[in-house]
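So this first bit is one chain, no partners, the form predicted on its own, shown in structure tokens.
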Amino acid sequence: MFDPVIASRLQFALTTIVHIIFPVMSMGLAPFLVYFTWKEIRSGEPIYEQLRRFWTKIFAISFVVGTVTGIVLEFEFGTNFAAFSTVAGELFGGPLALEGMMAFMLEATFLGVFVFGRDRVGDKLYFVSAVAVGLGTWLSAVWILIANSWMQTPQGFELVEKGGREIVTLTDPMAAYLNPRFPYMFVHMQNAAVLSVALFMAGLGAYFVFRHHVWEYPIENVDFWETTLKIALIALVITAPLQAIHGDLYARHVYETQPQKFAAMEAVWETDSYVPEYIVAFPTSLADLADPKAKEIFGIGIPGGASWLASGGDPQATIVGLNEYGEAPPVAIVFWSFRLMVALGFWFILLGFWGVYRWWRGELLEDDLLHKSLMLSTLLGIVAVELGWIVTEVGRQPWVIQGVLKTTDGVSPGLTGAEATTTLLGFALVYLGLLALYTYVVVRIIRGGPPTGEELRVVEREGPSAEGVAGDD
């Protein structure tokens, strides 16, 4: 049987890296859908109402399947948390509450008038639709986010005995919710959800456009995955630098509130100068590999890149090691997962521009390097998420509120190794399956292909509507 520390973790990081995949298409999936909407209702073009329609499935089976994961998470707080929960409850429970009657609500409302009544509601009222249930998601991750965030760089609160320990008690309600971690992480999360959207949409185009393109097999409304895959290079060539340019930023900001994450994301044990950043690095045995040092590794990179990124432009700015701090967190996972993070950063920047390059000079629907490139990218941008908050949490380590609370003291007293062990094992097969089945629904919907002919919505006009989006009510 695990440690039920160990194990209350494992089912913790197991139940999130598969529940932020739903999320990360809903949220994703967000713009694209307003955008389809918009475009639907001014034009009048068939185009767009398959891109509508079909693209809306796949948000509405992420947003159910992600319901479902996602409140299970918060019933982990209290099962396998519950020390956590009685120390920051006061704090936590206001944006999680928050995000259940604010978000939820508003994106749950509006989804049924998005997927149901476009046939029962006039143009205004379905545009609105539209945008409700894109906020709703958005928001969703502006209150989750200022929950996190807050574990990262606390403030606006202050410890106060009660019944023989310390619990936090919110002194500041603004400084805690508008914490300085919060609007990095929210920009980059947000950017990644539809970074990793777009990198699934011009997959499945370049798919569609390979087998008809290339291979000259006949694909039936190829038009619709070719304008599929467009629409997503144009939204993967602004998404792709923007992540880096930001990402530069978020690094700079966890060196100066984090120096314990940013010294395990470079594997920087002596406090020292000069420190390179590599690009790409290899491990030249296992001891590397297990337990990576920043100047014993072999690998591409910026000599004094590590100290320059920290200090925002000196190269011999020194960064303080993690010998200095006494615990320090899984350094090999921090590190790689943050190499392999940054390596598909700039892969998908490679992408974008070699995508929109090829459609400038007329190539786009024969390159079938780009388009193998392109499948095999397909779901790289949620496992760039993956990779992300790995380094977030796992850095983090050894306490799960900064400089307030370890990890190990926030698992509930009463859990035993045995009962954590169990619920382990139970919420792998259950988490598992809901995804299996997730994987199955939307391969079903791909294969259904969009909705054609007199499935589409018969719209009489002779053009582009005058009154836009305020057309008949």
The other form holds:
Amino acid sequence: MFDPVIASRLQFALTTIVHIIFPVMSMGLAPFLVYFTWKEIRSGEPIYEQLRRFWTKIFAISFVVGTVTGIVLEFEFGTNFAAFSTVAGELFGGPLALEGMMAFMLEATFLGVFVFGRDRVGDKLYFVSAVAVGLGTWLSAVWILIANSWMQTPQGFELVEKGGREIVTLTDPMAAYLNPRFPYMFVHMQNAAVLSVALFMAGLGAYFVFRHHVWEYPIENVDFWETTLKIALIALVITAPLQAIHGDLYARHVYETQPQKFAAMEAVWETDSYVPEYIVAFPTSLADLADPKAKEIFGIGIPGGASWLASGGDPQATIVGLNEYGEAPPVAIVFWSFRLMVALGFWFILLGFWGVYRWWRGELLEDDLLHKSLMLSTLLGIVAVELGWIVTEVGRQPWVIQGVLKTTDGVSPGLTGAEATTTLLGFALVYLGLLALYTYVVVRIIRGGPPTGEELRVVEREGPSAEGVAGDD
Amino acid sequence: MIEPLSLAADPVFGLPLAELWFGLLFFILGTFLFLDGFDFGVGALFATREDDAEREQLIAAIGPFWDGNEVWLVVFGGALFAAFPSVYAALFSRHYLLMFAILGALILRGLAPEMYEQRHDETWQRWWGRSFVAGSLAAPFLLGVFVANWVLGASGTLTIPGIVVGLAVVALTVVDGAAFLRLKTRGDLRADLRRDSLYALAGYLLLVVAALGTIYATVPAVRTALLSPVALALVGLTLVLAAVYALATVRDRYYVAFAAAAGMVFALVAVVARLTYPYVDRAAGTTVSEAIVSTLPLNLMSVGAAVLLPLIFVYFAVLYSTFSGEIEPEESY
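The form predicted in complex with the partner chain is what I want next, because the block you gave corresponds to the form predicted on its own; please supply it.
Everything in the complex follows now, all chains and molecules, and the chain you saw is the first one.
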């Protein structure tokens, strides 16, 4: 039997870690789908119809699973974190309601048209539905990240006594909603989603190209997979470097606004200047792994690197150590997750340039090592997103609202250990099944491949003004 | 640019925003129950169909709609959180296990039809078909239990009035779903559904009477509200709408029957709202005016809702007009 606080935290962690996979897929796929739909309508080339229809299937199943797992999160604020919801509801409830009304509604209604309506609506409305779905997924992120970023850098409010308790009262909505963290979080998350989907597409493309050319397993739709690979590489070579450049700015911003989190990311216990940045850190003992300390860890460090990163160019800058704060977050989780995420980020940049270079040289289909690397990296974008969120959310502990409310004080007061443990175990089971089913369906869609030949809509067009195309006669 | 300071002082346009949000909350709940209600009803009626082609048609009928319909529940949660944060917190944590049971049922209902369509072997489809039925029955039942507990101020999970109301809600979703399917199908299936519609209606009326009786007998706190003119008028309206539904069903006026089903859903939700008022959380003794969020966020949310709700109706109009009329057999996925 778990303590209700621990069980609630584990349950929220589990349900968000699983849920985020699906929005990453749908937000990342959105710009690609808008592009494919546009090209399909404008050029009438079957390849774009294949791309649009194949990736829409993956989008649709991700959206469905994202919906059902997303409602869980919305309810959990009330069920498990009632004290938090009471204290922060005035500021936190609004963005959630607006997310539902502004974004989710747009997305879910036009998704029906986008998935099922190709033969029922004209080209224009069909394209509008693609844009509406894409816009909906991104607007959703705006409101959710406004809510989350406010908890990291809260402002625009006052604490007012109400019913024997200090309640967050909104005073300046612009300051609260456009808090300093929001733009960093939004850019980092959206770019990460596109990057993750680019890696997913590139990995699949590479697999089928490899199967066809190296294993000489004739693949019927090898052109489709080659195009997928190329489009993915373009997206990768744009988003991967952007993520690193932006990540550098983001880290500096964290140092300025949440110095305690930054110290945990670097495992700095004692206040120091000229702190090195460990590019590569090896745990030489179990103790290093479980309890990393910047001073003791064995690794390759850039002298003054962490100070330089924090201050924006000054290797002498002082970093306040964790010992100065009352309670530290679980440093090991934050330290290693951050390192792994950054390492993956550099690996993605390498992959992007490597692939584009081979393509430029006309050798894209011949580099087996590149294909294998891309295949191995298919899911690593999503892994990096998970690691990044772990740094963000574990790194702010013990606070649920930085400097205002501790996580332990946010849990529902009446919740019993038995109830919380029951639902935690229930979720562990159900979500394991859910992930297995999602994987199963996605693998089936991939095995089935894109629609071909007679399955495609008739491609002949009578003229540029022809609305839609005769479907199934 | 809106001046935050002026928004902090008084409600916009001097409107009684607390009452409006209380009303809006139940309107959102009613819209959810009407729209996702027919999805649940279709899921329940799925159990009565053996034929593969007919089952495919049932799933195809709700295919483009159900996800959008379910978002009304998300908006209900969001609106409750935004307008009455302390009630959202108290209510959801008080009915902890019930909330997760509802979520579990919704997960099953959402996943099952998608999975059903993935493979065409018998065992697979039998089990996902059963899951679809189970989720579609459990979700409205548990939601009914939850709403009854909320309105009547019960703190236990399963109460007698809760169970009766839950069953009534299940019957109502079948009334709704059968009327929806009569719009979407043809031939024998459409003819068979006439009988299902009438049985479901009879069941619903019996359960409504049982629910009202049980509530009157076991919850003295709401007796006055139950006998208030508004509540009695709404019960009368339900009887009129039931007669319209029955007649329209017999005479194959599909749209009239569907509209009557919608009317019955909103009448039920209006009774619920009447029984709740002036409380918004009877168990905690919290009234609407006590629990309403402070003026600045309330004004912001009101402006947001006033702009966005009409847009949402446009989205739904586009969706439903795109897929209006009977489903074509080849459209079943």
